[in-house]
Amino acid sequence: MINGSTVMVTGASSGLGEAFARALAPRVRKLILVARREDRLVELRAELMAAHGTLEEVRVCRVDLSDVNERERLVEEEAGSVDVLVNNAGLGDYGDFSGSEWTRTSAMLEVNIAAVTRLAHGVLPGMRARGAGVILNVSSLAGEIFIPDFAVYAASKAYVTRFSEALRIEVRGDGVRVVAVCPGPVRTEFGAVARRGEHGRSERPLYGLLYATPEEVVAAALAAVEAGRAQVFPTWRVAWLAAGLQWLPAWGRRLALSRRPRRVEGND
C-alpha cells in the first residue's frame, strides 16, 4: 500500500513531517514535500535523492496552507496523482484565547482544519478510482481533551480526530485507508512556536515523561497503517493516558484541567 507509492507529506520541512519523509523515501517512488521553507525543503530533496536509488523524484512545493489559493493551487496541481497523503503540517498557540492574535488563531484554523480537509477531499477521487491509498491525518492527544490556554489547538486536533474516524467509514469499502495519529508531547520545533514570547508552559516532570521522539511517532503511525488500524496512541505512555481519559468523566476532566498550572500572559 506504502511501497512503490506516490507520497504527499506537508510540514516537510521540520519534525515530524521531516521524520515522516525520511523514513518513506527508502519505499516509495515519488515524494512530494509541501511546506513554506523552500529553502529547507531543497535540502532535504538534494539529501533524500542522493541516499536512496529507488526514489524517481522528490517535488518541492513552497506552499503556505493557511492561504486558500495556495491550497487550491496545490491540489489542482498535485492531488491527482497522491497514493499516500500525510496530512502532518499543524499550528499551536499557547496563551489565554482572549488574549490571542486573532491573525494566528485564524492561521491555525485554516491550516489545522480546512486544509487537512481540502488536502483529504482532493486525493480521495483519484484513490477511489484506483481502488487503493491511505490518509493518515497528524491529530494529537490533545484532541481528547479540552486544555485551558491551548483552546483552539485542542479543539481544532478533536476535529481532525473525530473527522479521520467518521472518513475512514465513509471509504472502506474503496480500498482506502485513513488513520489519525495522536501523539503526547514530540520534541520539534512546534512547542517552541507555540509559546508566545518568554511566556507558555514550563516542562514538569510529569509532562515531561510523555514526550516521544519523531521517529516513534512516525514508526508507530506507518505501523498503525499496515496493520489497518483507525488510531494510534504512540508510545505505551500517551496510549495508557488516552485510555484513562476515554474512562474519566467530564466533570473529573473538568475538575482536573481547572487545577492544572498555568503560566501565561496575564496569569504569571
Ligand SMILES: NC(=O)c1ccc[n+]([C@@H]2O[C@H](COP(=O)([O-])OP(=O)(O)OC[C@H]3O[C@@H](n4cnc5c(N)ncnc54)[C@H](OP(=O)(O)O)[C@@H]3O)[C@@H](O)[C@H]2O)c1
Given for the second form:
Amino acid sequence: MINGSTVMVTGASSGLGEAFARALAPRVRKLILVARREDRLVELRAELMAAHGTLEEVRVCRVDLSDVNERERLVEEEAGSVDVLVNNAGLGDYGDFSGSEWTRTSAMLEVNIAAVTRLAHGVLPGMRARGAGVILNVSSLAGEIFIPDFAVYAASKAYVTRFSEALRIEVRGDGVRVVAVCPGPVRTEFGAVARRGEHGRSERPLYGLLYATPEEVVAAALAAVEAGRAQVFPTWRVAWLAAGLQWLPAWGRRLALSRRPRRVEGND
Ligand SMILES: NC(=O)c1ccc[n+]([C@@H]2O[C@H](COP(=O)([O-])OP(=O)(O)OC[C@H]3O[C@@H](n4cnc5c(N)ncnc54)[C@H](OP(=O)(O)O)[C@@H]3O)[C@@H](O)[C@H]2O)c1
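Right, the form predicted alone is done; let's see the coordinates for the form predicted in complex with the ligand.
Below: every chain and molecule of the assembly, starting with the one above.
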C-alpha cells in the first residue's frame, strides 16, 4: 500500500511532518513535500535523496495552505498522482477566543479544516480510479474533548476525527484507507507557534507523562494504516486517557474542564 508509492506530506518543514517524510523515504518512489518554509524543504530533499537510492524524486512545494488560491494550485498540479496523503499541516493558538487575533484564528480554520478537506477531495478521484490509496489525517487527542483557551483548535481536530471516520466508511469499497492519528502532546515547534506572548508555560508534572516523540507517533500511524484501523492514539498512556475521556459523562467533562487553570496574560 505504501511501498513504491507517491506520497504527499503537508507540513513537512518541521515536527511530525518531517518525521513522516524521513520514515517514508526509504519505502516510497516519490515524495511531495508541502509547507511555507521552502529552505527547510530543500534541505530535507537533499538529505533524503542522498540517503535513499530507491527514492526517485522529491518535489518541494512552497504553499501557504491557508490561502485558497495556493491550495487550489497544489491540488491542480499534484493531487492526481498521490497514492498516500499525509494531511499533517496544522497549528494551534493558546488563549481565550474573544482575545484571539482573527487573522490567526482564520488561518487555523483554513489549515486545520479547509486544507485537510480540500486535499482529501483532490486526491480521491485518482485513488478510486486506481483502486488503492491512503489518507492519513493528523488529528489530536484534543479532538476528543472541548478545551477552554484552546477552543477553536480542539474543535478543528474534532472535525478532522469525525470527518475521517465517515470518509473511511464511504471509500473503503474503493480500496482507499482513511486513518485518523490522534497524538497527545509531542515536542515539536507546535507549542512555540501556538503561544501568543513571550511567556513560557510551566509543564504540569502529570501532563509531562503523556509526551510522545515524533518517531513514536509516526510508527503508530503507519502501523495503523497497515492494520486498516480507523483511529489511533499513539502511546498506551494517551490511548488510556482517550478511553477515559470517552467514558466520562458530559457533566464530568464540564466539571473537569471548568477547573482547569486558565491561560491568561502572564500565565500562558
Ligand atoms: N505537537 C503536538 O503536541 C501535537 C499534538 C497533537 C496533534 N498535533 C498535530 O500534528 C500536526 C503537526 O504539528 P507539529 O506538532 O509537527 O507542529 P509544527 O512543528 O509546528 O509543524 C507544523 C507544520 O505545519 C506547517 N504549516 C503551518 N501552517 C501552514 C500553512 N499556512 N501552510 C502550509 N503549511 C503550514 C508548518 O510549515 P511552515 O511553517 O513551514 O509552513 C509545519 O511544517 C498538526 O496538525 C498538529 O495539530 C500536534
